[in-house]
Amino acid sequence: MNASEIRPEQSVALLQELHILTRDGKLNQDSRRKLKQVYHLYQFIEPLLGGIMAERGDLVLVDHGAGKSYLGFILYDLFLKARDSGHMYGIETRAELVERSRELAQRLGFARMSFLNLSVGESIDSAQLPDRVDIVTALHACDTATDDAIRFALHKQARFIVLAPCCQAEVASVLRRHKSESLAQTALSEIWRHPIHTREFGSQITNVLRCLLLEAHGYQLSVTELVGWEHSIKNELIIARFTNAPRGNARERLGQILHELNLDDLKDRFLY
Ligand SMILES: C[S@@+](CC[C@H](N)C(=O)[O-])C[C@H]1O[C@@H](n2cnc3c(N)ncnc32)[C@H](O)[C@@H]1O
C-alpha cells in the first residue's frame, strides 16, 4: 500500500488526524497496517451499509469499544459523509478517547458521530441511543464486552452484527475452576488439561458459545478470518445477518455444550 491507495473521495484532514498521512501527505508507516485492517472490514460493511440505506433511507451504526474510532471515521469519511442521512455512534469508556473523538468529528465537520462514554453493558439501556439500530461492530472490544456487544445487538434486534472477538478471560477461568471435576469425568477435558490450552481452548469456545447464541436468536453468521490481522491471535470475524430462523438445535446445543464442559455457571452470559 502507498499514498496512491488513498481514495480521492478520502479526506487528507482526516487522515492526518488519526496519524495515517504525515503532515507532509506521506503514509505514516506505523498506521499502514490500522488503514489496512480497516479497509479489509470496510469491504464487509460498505454493501451491508449499501442495502440498508437503499431499503429505508437511514442507518444507524453503533461501534462497541471504539478506542479512536479509526473504524468509525472511515465509514463516515468513506461512506456517510457523501450522504444527508445516516448516523453513527462510538461507545468507549475511556473519557479522553471520547474527548479527541468529538473533538475531531467537530473539527471535520462530520455532524452524524456521536461518541459516548459509555460502557457496552451501560448502553443498553442509556436513552442517549436510538430504539433502532441496524448495525454493531465490535472490534476487538476487551474481554467480555464482545458478549455485552452481542446483547446490546440482540436487546435492538439489529440487522447485522459485525464482530471481531478479543480474547476473553472469563471462559477459561471457569475451565480452570472445574478442570479436577472434568479430568475424572471426561476424557474431552484432556483438551483444556494444560494452561495453555486453557486459554486458547477457553477463548475458541467462547466464540462458538457466541456463535450459538446468535443463530439460537435467528442471525445467520459467517465466520472466517480478518485479513490484514494475521500478525495476531484474534483475527477472527463473525458477520451475523438477522433472519428471524433461528437454528432447530442451537440453543439445545449450546446448553448441551455448557454442561459437558463444566461451564454451567455460565448460563446467564450465553444462555437466554
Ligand atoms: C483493543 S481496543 C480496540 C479499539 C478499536 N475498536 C479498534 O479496533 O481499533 C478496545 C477498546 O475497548 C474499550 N473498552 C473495553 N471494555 C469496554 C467496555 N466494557 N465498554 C466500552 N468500551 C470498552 C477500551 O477502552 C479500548 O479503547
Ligand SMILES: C[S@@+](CC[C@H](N)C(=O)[O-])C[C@H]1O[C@@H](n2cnc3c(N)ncnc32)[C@H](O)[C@@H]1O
Given for the second form:
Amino acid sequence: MNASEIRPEQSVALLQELHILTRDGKLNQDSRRKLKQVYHLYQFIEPLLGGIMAERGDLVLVDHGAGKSYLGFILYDLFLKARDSGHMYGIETRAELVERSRELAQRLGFARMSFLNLSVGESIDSAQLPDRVDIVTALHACDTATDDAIRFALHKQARFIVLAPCCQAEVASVLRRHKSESLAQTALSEIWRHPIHTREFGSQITNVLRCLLLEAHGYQLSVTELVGWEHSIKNELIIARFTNAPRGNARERLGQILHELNLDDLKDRFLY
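One more: the block was the form predicted together with the ligand; return the form predicted on its own.
The following holds one chain only.
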C-alpha cells in the first residue's frame, strides 16, 4: 500500500491527524501496516453497517477499548460522514485519549461521534449510551479489554460483535500460576509446560473460551484471519451475529474446559 492507494473518499486531513500520513502525504511502514489492518476490517464491517442502515435508516456503533480511536474515526469517515444518520461511540478508560479524540472530532466536524471515559461496568449502565446498540467493535483492545467489550455487547444484546483480539495475557498468567498442580493432574498440561507455549496456548484458548461464551448467549460465529500473517501476528477476527439461538452445549463445554485446564479462577470472566 502507498499513499495513492488510500481510498478516494478517505479524508487526508484525518489520516494526517492520526499520524498515519505524514504532512507531505507519505506512509511509513508502521502506518502502512496499521491502515491495511483497518481497511481489511472495514471490508468485513461495511456490509453489516449497510444492511442495518438499509433496514432502519439509522445505526448505533460502539468501539469499546477504543484507544486512539483509529478504527472509529475511519469507520465514521468512510461510512457515516456521507450520511445524515448513525452515531459512533468510542469508550476508553484513559481520560487523555478520550479528550484527544473529542478535540479531533470537533476539528474535523464529525458531529455524530461521542467519546466516553468509562469502565466496562460504567458503560453498561451509563445514560450517555442508548439502550439499543447495533454493532460493537474492538480492534486490538489489549488483554481483558476485549472481554470488557464482549460483556458490554452481551448486556446490550448487540446485533453484531466484531473482535480482533490482542495480548491475551490473563489466561496465560493463570496457567503459569497453577502449572505445578496441573502437571500432577493431567497430561494436557504438557501443552503449556514451556513458557513460549504457555503464552501461545493461553492466547489460543482465550479466544476459544470467548467463542463458546458468545455461542452460549445466542450468537452465530465466523472466525477467520484479519490480514496476512506478515502484517500482524495478532490476526484472528471473530464476527458474531445475534440469532437468539444459543448453542445447546456451549456453556457446558466452556465449564468443562475451564475445569480440565485448571482455569476455574476464571469462571466469573467466562461463565455468565
